[in-house]
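Consider the single chain below, provided in structure tokens and representing the form predicted alone.
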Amino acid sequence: MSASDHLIPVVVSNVVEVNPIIKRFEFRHVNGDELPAFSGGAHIVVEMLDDGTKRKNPYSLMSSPFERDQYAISVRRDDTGRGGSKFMHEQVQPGMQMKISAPVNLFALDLRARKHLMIAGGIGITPFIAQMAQADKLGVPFELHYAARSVSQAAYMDSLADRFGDHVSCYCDDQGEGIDLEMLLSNQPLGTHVYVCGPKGMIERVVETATNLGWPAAHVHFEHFLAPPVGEPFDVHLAKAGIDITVGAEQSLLEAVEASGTPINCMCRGGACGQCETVVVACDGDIMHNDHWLDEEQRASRQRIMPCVSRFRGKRLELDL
């Protein structure tokens, strides 16, 4: 079981085009009644039903978690991807129903820190703008660093920096700009622990700056969730079920065993959180691991697979379920 199994319905209140590739979509509970509660950088999965295709897709919760009428997120169109982004670009209109699922939170502020320093690249900046608002409220020293590829697809900066002044610092690379990552982590009070979201290089460098730095691991932060990749169907037995499943073009393994009413645990449905990981039972061909939480020697096994985002390629796979 896992928090999508039970949704909460919703209506959708307002949809706002940020910029040409990003939405913000607010949602309020059907029956007016408030949401569940959440802290800065939960996300929630949000269900959609595509012309008889179901997708349950997270998104960062980006509303303040003192105000409980309404959850809002916002959606980065990728064409190229599995359609989610481009069915909530194109079809979620005000007034809509939809079904989402109650907040899960893996990246949390830590409050044991002194300060908070967030980091964020592109659409990574939404978890931040519900922390900022926690620390802020709470009166916890933070500051931001947010980059962008340019201004025109710097979403909220403008906003963020009128709102937080000085604890707010934007650059875009279109304007020459970066963050100096070594002297950032260098000068930072002792206490201090470092977030990030974002595109994964951004995420890489982060976490290898801060650790030649010294930085304590449990002081090091980051979020990255994966979109399932798109690829050729494939077939699957679930051996305790007793049946075998096909593995759409463009659905998830976790998506095809969650259709098939074949119970399975999940939570992120971006591949790094570790609530999926299946042990497999017989494989005879290439599992694609895509995830964060497999170690190299696991995958190289294969005796293990994240359904969430991991796809497969051979004669035969047959997991534990």
Given for the second form:
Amino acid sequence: MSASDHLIPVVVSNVVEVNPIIKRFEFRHVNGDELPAFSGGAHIVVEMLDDGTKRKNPYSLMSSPFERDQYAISVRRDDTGRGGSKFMHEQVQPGMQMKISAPVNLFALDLRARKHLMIAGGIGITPFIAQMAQADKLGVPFELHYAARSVSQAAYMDSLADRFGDHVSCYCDDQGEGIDLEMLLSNQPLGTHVYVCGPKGMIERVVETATNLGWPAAHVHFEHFLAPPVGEPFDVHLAKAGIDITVGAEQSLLEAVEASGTPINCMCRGGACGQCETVVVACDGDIMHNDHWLDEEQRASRQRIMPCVSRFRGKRLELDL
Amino acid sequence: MSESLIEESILSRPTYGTLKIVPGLAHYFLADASGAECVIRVVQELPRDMMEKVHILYVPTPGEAALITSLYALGAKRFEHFPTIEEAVSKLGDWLSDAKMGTQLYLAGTEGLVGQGVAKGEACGLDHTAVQCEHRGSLARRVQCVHCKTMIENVTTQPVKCPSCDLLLLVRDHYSRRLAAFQGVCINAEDPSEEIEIKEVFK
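For comparison with the form predicted alone, would you give the structure of this protein in the form predicted together with the partner chain?
After this comes the whole thing, all chains and molecules, with the earlier chain placed first.
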């Protein structure tokens, strides 16, 4: 059982081209009902029916948690990915009916914080838009530091600066601007929590800088925007179901298991939440662990796999499903 | 001075470790006379240029001066001493109110001092993982009378008489981190005439 088993029927109420690579999609319930409540940082899973292929990709909600009549997400087009963002950009039109999951939050604000320090890179801005609306209403101090490659790619930069004023600082790589993390993280009052969402390198730099300065791990929050990678097709034996399945090049192992009708737990579909952790019964080959869930020891043991993002290369993989 | 002799007990009863310097923007120390040697042990190992990040608060035993001299000689950026734990903890609050993320707090000495330092750190926004504690010296407890809420310092006996409401209190291992005190509960509530021997147990 998982959040994406109970899908909500929605209609695409608006599609906005934010810039050449980013589009915003707005959804309303098909009956006009209120959508489920959520908190800043939550994501939904969008089901895409693309010519026989069923994809389910997670996207952060960027709309205000205080507005329940519609949800908004932003999708960055990735032509080298599995095709989910391309489908959203090319096929999804206003008026179309789709299904989405209820929101799940793996990147919530820590409400004990005395100040929220948010660091966004590129499309990683989206969860912060909802979080800022929440922090603003709660009256808790917050600061957003938002870096993008160029002004033309910096989605919502202008509108956020207008909406949240001094709370927002913007940086563009092509202007030679960058966030001085050492300086920023050395000057935060006690009780500050830092949140980072963006490219892997940025998350690593923030976590490393904060750790070296003595920030407690519990005050450092991050969310990787992780899409299941494409790869070579591979075969898997599902021991309990007693069947063999093939995972396609642009399909995730989780999607292939779901397509076979075999029950499997899952939630984030992005390697972060741990719900789909599966026992490996036999493995003759290499598991490409792409998740943020298993630790080094678990990976080396080859006894666990996260089917939402990880793949396999080798002779035989048998799972306890 | 012996190392901590705290016995294993219920989960809420705090246990303590050994001070060890961890990465940080600033390092704050609070100790009483029993814990002074822990501060000296870790601070004297630090390179000179790190002393700019070190701040020490100390509660000496009345009349004692040698440890004050030793602590002063460490060369911390700030060193102050106060006659009572209360005053030192209050000063710690003043210092921490200007502190930044990356601050580490080190507490050493009796449980009363350590517990009040922990509570002050938390009140100032310090995460519990940024606070290290080392217990030294007496096992005397700071006890709250749960009936009249009086705080009783340096309790060494079981049971103990509340100086405010005169009830005879069983000193429990149940510890309140918020109050930095063990809970003292009336031991003879059903029959106040019952005589119970008072023994010294928290030495």
